[in-house]
Each structure stands twice: as C-alpha cells, then as structure tokens.
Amino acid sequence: MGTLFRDISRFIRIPVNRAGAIKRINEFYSKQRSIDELVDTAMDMGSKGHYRINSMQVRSEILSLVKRVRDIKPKTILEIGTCNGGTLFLWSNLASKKVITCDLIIHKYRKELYNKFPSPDSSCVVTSLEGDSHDPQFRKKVEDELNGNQVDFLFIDGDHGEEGVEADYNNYKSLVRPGGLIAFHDIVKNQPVAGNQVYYFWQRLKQVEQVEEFIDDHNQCGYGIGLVKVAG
C-alpha cells in the first residue's frame, strides 16, 4: 500500500514539478544575466523531483571554468556525465551551436527539460544520448551527432574509475579541435568513495599535458577541477 501511495504521489507531482522547472528558466531568461548568476541557477535552481536541476561542484571551481570556457567562445561541447543537469545547464548558454551530453541513462522528460536550457535567443541545440561511453558503438554515436566538426569544449565527469575516466579521455580527446579544452572533475586524491581516482589519471595526465588546477581547497573532499589545452 505505501509504494502504491508514493507512485501515485509522485504522479500527482510530475506535471507541478515540470511546470516549476520551466518557470524558473523563464525566469532566468527574463532579464540579463552575469556569469555569476548563471553559474548560481545551475549549482540549485529550484526544480524538484524528477526536475530538480542542480550541480555538484564548489562554486570557486566551477567559475574557473566556465570563464575558461566562455573564453574560447564555444561552438561545440561535449559533456561526458549528466547527472543533474547542472553542468549542461552552462554548457548551453556557452555553446553557440550544439551541447551534447551523454549518460548511460537520460529519461524523457529529462531530455525534455534539457531542450529548453539554451537561451530563447541562441541558436544551440541540446543533444541528449543515452549509452555507455566506453561503447565503440556509442562513440559512433556522438560522431555522428557532430557530423564530421569538432567540439571545443569536452567535459568528462562520468566513470570516476582510473581506467574508466582514461578510457573516457582517450576514447573522446581526437574529436577536440587544437587549441580546445578537456575537463576532469573530482581531482583531488582525498574522495568520499573509493571508487573516485580520476586523481590517479589526473596525475599520470599532468606530467605529460599543458594543464590548469582550479581546487578551493587542496584538504578538501572530494571537487576539484582539472583543465588540459589541446595542442596547437
């Protein structure tokens, strides 16, 4: 009986909650706004339930990126790592083109909400693609959704396994144009799960790339970012 009763709440609850998700990115579209503000609405904005939008990342971190990023002025990114929705939240109002984002699961209303992220006035369009990234199959996949161009931008935060974030970084690196980016997330050696050793990578990575550090707190749990510039 009380699973019954919870279906059916969260039944009731999905049509309100997709109604507050959306007015809350009409309401950040309603006026302009500062990096700041946009990387605030993507760590919380609001949403609940199935539509609950958020990032987790300490706010220093994730600033530096993004100013890295807009930077460059994107026209192409690649995110390996959905999760909440947070990141790709920034990602579409930095790309001018096309963000894709890849999980291995990415529900319907999910990648409904996900359409609308890019502003009313951008030309960008938000591909969600569910699948292994570890699959040749699924890598097929994303080159087909770029067509032949390459992405600026890359930003891997999926399988946080030392062989599994490597795997994720030379599976995707060749489809980075020179001069582009590549970013980890959870570099720092000290996590809350043991399964997180992107540091170990991130570490072998670092003697051989041009790199760039944005961590808070070098005692801190967990976080961190790790930036490598492509050659050239």
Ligand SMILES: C[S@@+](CC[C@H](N)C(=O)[O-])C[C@H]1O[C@@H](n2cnc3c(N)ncnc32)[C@H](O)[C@@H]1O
Given for the second form:
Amino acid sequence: MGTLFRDISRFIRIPVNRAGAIKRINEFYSKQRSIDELVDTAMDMGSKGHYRINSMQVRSEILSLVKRVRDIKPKTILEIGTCNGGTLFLWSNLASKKVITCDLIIHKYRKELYNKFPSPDSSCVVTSLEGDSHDPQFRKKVEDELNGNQVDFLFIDGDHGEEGVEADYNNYKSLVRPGGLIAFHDIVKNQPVAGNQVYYFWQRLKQVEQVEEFIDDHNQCGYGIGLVKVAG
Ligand SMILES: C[S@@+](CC[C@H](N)C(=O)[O-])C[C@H]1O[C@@H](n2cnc3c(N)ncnc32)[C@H](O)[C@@H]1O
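Since the structure above is the form predicted on its own, I would like to see how the form predicted in complex with the named molecule looks, so please show that one next.
Okay, now the whole complex, with that chain kicking things off.
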C-alpha cells in the first residue's frame, strides 16, 4: 500500500513539478530582465523536486563574476559542477553559442529542463555531460563536444579537494582561449567541511596568474570566488 501510494504520488508530482519549472522559466523570459533579476532567479527559481533549480553561491560574489563574464561577451562556456543548475542558468543567459555543463550524475529530467535554459531568442545550446571530470575519457568527450573550438569562460566548481581542483585546472585550462576567464568557487580558507580545499590551490595559483577575488565577507564560512584572466 505504502509503495503504491508513493508511486501514485510520484506519478502526479513529476509532471506538476516539471510544469512549475517550465512556467517559471517562461515567466522569466516574458520580459526584459536586469542582471540582478537574472542572479536572483538563478539563486533559487522556486521550483521543486527533480526540477528544483538553485545555486550554492553568495549573491554579491556571483553577481560580480557574472558582470565580468558578461563583459567578455562569451560565445562558449564550460562548467564543471552543475549540481542543481543555478549557475548553469546564468551561463545559459550569457553565452551566445554553447554551454557545456558537467557533473558526476545528471538526471534525465534535469537534462531536459537544462535544454530550456537559454532564452527563446538565443541561439545558445546547452549540453549536459555526465561523468568524472578527472577521467581522461571524459576530458576527451568535452573536447569532442567543442569540436576544435576553445571556450571563453571555464567555471570550476566540481571536486573541491586540493588535488581535484588542481587536476581540473591543469586538464581543462588549455580549452580556454587566450584572454578568456577561469573561475573557482569556495576559495576562502574557513570552510564548513574539511574536504573543501580550494583555498590551498588558490593560494599557489594567485602567485603566478593575474587574478581577482570576489569575497563578500572575509570572515565568512565557505564560498568566495577566484577569477583568473588567461594571458593573451
Ligand atoms: C558545489 S556543487 C556545484 C554548484 C553549482 N555550480 C551552483 O552553484 O549552482 C559541486 C558539484 O560538483 C560535482 N562534482 C564533484 N566532483 C566532480 C567530478 N570529479 N566530476 C564532475 N562533477 C563533480 C558534484 O556532484 C556537485 O554536484
């Protein structure tokens, strides 16, 4: 009886949540939106269940990053770490041609929804790739998807271990065009979990690259965005 009830409830909830998420996307695109409205929507779209879209960012930090990325008029963006699609919604609004987003698992319902992220007037296409960013076969998949082109912006927000984030930087930085941007999330030292070690890699990287930091409060726990300007 319990299982039957759960199945019926799921059967009803999934299409209702899907319709709710699509309605919110359509509402967003029903009028001209400011960059602040875009960030507010990406922070939490208010949708539910498998269709919940939200972001693990500090509003002021991600707003500063979005402005920098918008200024370079990106055609193509690559993201490692999709999670609930909040930052993907931002990139889908900024890139004119393509966004590739990667995560260990991306549910098929989410992939379908992500395809609807770019504005109806945009030619941008979203590609959701499932797998481990550290796997050379996965790296090859990303490269194939780019078809010989480079990206304008790379957002690294996947594995937060020191070695993991360093591997993502070393493996994917050559896919960013000269003059492009690479951003890292969670660069502050004080973190809610010991596994978040981006700070240690960031401290080394900022000695050798041209960087900018967006940190809302230097005493905060977690968050903080580091931006690298690729030479050229
Ligand atoms: C902090 S969340 C990303 C948040 C998202 N960028 C946002 O703010 O809207 C990190 C995501 O990275 C994914 N991840 C962790 N290690 C990964 C790896 N090696 N390859 C691909 N994705 C990974 C996790 O599954 C998780 O969904």
